[in-house]
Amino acid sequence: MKKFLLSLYMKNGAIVIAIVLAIIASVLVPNFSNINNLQTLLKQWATPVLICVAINFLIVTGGIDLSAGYLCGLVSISCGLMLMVYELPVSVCLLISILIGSLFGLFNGCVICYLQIPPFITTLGSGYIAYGLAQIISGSRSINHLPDAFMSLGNTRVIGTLPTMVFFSAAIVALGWFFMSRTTYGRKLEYIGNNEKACLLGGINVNRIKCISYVQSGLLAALAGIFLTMRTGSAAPTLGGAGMPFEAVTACVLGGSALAGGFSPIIGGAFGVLILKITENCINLLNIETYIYDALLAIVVFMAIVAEVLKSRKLQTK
């Protein structure tokens, strides 16, 4: 039994932690198991999990995208302007918003792969570009009272239970798991993360594969920006920010991702986001200062980095 439980934890650690944490919170935290609170919890999960899926596809190659949060703000305000100022159809606004995110992802991928600029520097710089553009085109103002046709896309309840954005996010997680685990593309990403030089010698077009992963990241960041706008009911240049990719990286770490690359489970990352949202929800219900949540994120990432360094040193000494 002990070996079985240990094996279950090693393979599905984030799932086990999320379930145990939810049970403890149901018993100890007032109103946690209230149906309205659980629905709110899942709505809060729906947006960052998209960024987490995007980061998963980059971490597995040893990359990162720090621009995703700022891109959410650019997509949000762009969508709001197209809807309210230029009065474009909702479908056109959504397509252009997704195109904006994809182009930013393509820019990141090309700079990283063909100019050999480190992902950390490239995506941090492009993130500030996105933030600056969002502030310029909006005049640092938010846009409220968005059309009902737009708002209903993400907030319409399915069978009277959860908003459509929750089901859509769950579908994106399932699709991400399929591509990572059941396709040649996913296996190539893992090969690149484990040994990029060997992939080059083996004839794999590493730059093209990595560029595609950054385009995916931009696309999913755009979707996250759209969902965040639907959830808050306001298009704002400050939505997302630097905290969103940091939270996504933390969730990936909790889900079992190796920051050095080579392994990054999609389902684990999705449950990692759920762990963080349960923790944040409990902190709010208990009226504890929110900065404690930020400190917890920092501690988790710091411990993961230390573990990666110790692991690499151990491998080098063998």
Given for the second form:
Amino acid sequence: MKKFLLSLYMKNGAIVIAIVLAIIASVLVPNFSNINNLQTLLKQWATPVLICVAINFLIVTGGIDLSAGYLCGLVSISCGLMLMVYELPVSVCLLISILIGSLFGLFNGCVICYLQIPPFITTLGSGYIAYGLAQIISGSRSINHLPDAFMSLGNTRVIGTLPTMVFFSAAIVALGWFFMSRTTYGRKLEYIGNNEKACLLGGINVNRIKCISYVQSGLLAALAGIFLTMRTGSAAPTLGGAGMPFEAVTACVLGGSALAGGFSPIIGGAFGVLILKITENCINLLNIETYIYDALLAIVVFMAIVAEVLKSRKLQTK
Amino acid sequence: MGSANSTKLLEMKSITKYIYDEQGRGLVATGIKILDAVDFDLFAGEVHVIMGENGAGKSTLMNVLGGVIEPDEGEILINGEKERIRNTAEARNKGIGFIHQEMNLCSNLDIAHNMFLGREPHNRLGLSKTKKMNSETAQMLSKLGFNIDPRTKLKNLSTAMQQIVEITKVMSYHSKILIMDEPTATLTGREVDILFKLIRDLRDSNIGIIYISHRMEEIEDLGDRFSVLRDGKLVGVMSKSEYSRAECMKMMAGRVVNLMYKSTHVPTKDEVFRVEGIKIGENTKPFDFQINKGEVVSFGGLVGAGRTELAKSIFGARQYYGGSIFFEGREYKKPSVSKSIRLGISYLTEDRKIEGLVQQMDIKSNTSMCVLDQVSPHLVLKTRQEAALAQNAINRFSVVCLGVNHRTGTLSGGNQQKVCLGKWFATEPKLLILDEPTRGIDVNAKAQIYEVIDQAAKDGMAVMVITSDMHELIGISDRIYIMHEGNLVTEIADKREMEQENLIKYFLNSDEACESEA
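Output block for the form predicted together with the partner chain, input the form predicted alone:
What follows is the entire complex, opening with the chain shown before.
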């Protein structure tokens, strides 16, 4: 029994923490267990979890995408411009937005895989490109009063005040889990993350697979940008930002991902996001300084990195 | 050098070391000894060469002396006094300098900073005294006969000069005993000369030098005494006057026991694979060879003969410098790994842990690695088929494990190798290339792998084996090719000629044979 609980925790630590945290919060924090608050919580969860799924697919091979947040902003403002200035139909607008994201991911992937430039540097740089582009095409202004046809896609209430986008996000988490653990694509990523040399000598097209994971990241970032626009009701170049991928990495770490690659559970990551959002929510409800949240994120990532280094040092002494 | 009247610097008495865990603690209970009561001594002012095949225990012995691991039995005397060397720092303080195969230098720092790495002289503010470092470094270098600017960055130095910096650094700890483990592995001819001059100078200044190398010419050039290790035991010690190459090779290889090798396959004359005029290096000579259906062809030679490079070239994992490859009668242009696998060429890597297995994953994931898209053609994993594939490999090669979900990292070396074999047999190869298939695995697993090779040939595969094990070479081969420094030296097709004496002759004559061919 003890062993079973332990393995349950190891495999699903994030789920356990999320539940425990929610119970503690509902006892100690006034208004936390209020149904409206819980629904808000899920709405706040819906966007970052997309980035988290994307980052999961990168972390598994030891990669990262720091441009994802800025890409959200670029997609958001492009969406706004297409809807309001060029007056394109919503479907075309969504299609082009997702295309922008994917192409941007393809660019990242090609630079990283075929020019062999470290993902950290590549995506840091390309993120600023996205940010600059977003500022230029928008003239640093945001666009409000987006058409109903667009807004209702994500905001139509399904159960209570829970809008469609929460269910879309949940579906994408499920899809992500399926791709990661039940397809050859996920399996190959896992091979690469654990032993890239063996993959090269085993006929696995390492570069192509990695490149696909960056395209996927761009695509999901675009989707996150669209969701964010729908939620806030305004298309702005500043949506997303640098904090977003950082939050996603933190969530992945909480979910049990190894930062050095090889293992990255999607469901764990999704609950990692939930843990972060519960924490943020409590900080808001208790009227504590909100910047504490950012510091908390940093502490979690920092501890994870230290743990990782200690672990690999232990392996090295073998 | 007359060593008889010099002082005895070092004496190692019946050193025994069992296989050990990650902390270096010997696993005495296993009874498997890597070093078995080895005696070794060293006089001041001599070069004592240690020889032996891979896995003979040379490095382990030196690791014991260098404080990397502690011996389980036996004692070490330095200058006649019994000493215990618990770690590398203690070894250094007792005057033992260890020059490793890979240099421990920082290429972005200059010579002086490398020399004083971790012990930079500094003033009260903690700022390092660069001038002092530079002048002392220059002094140390000039003492050894080198005038280089101590501010030169390491990366701007040749490999030999980097090695000299490393030696200077070790000597700056007042080392009396210098251990050199294959120092010339990455050096060119002229660089070797520079290094050798330094070694001789050090010897003449009464330093005792322990020298490990596979290159016979070097050893003969430098050595004053020669100790030969085999399977963890000391086979013999020879002085310069007693030394002969043939005797030494014989000692290294030992007697051939044929019990392990049963040959039931019958080689055919149907060509599967042929190479014409392949050049594996820029300056190597082109050569041809072929492998037929149902035939086991081995490539012998010393370490660094270019056999792994040859295998990787034809497998498509490495660039080569010209030549054509024919597979099943058709020219195989621009080889790549994935193309090779599709055609039916498999390559079992030399290092299974780094290049073969995914140790963190289970047997099932490993055996299906190269055929993933065939087993699951429509993206979705077919776990049942994968499990069947793995179970098949487990049964076929009798892998000792808990089942298809057993993590490969926790298997023994022999069983890991069998999983690797399972991975490649899953691709149903027509040409099977095995690079040192029995390195580092126990005797039983070895015998099983020989059986697998024999059976593969019987089933009609063409098998190419690279091996540095003389017994294996003679025992399993239908034909033998011998390589030397990237060139093909000879082919031995007659079973009667596959005798140890004869092979040793080819190993020894490799240089001349090459020249006469050209």
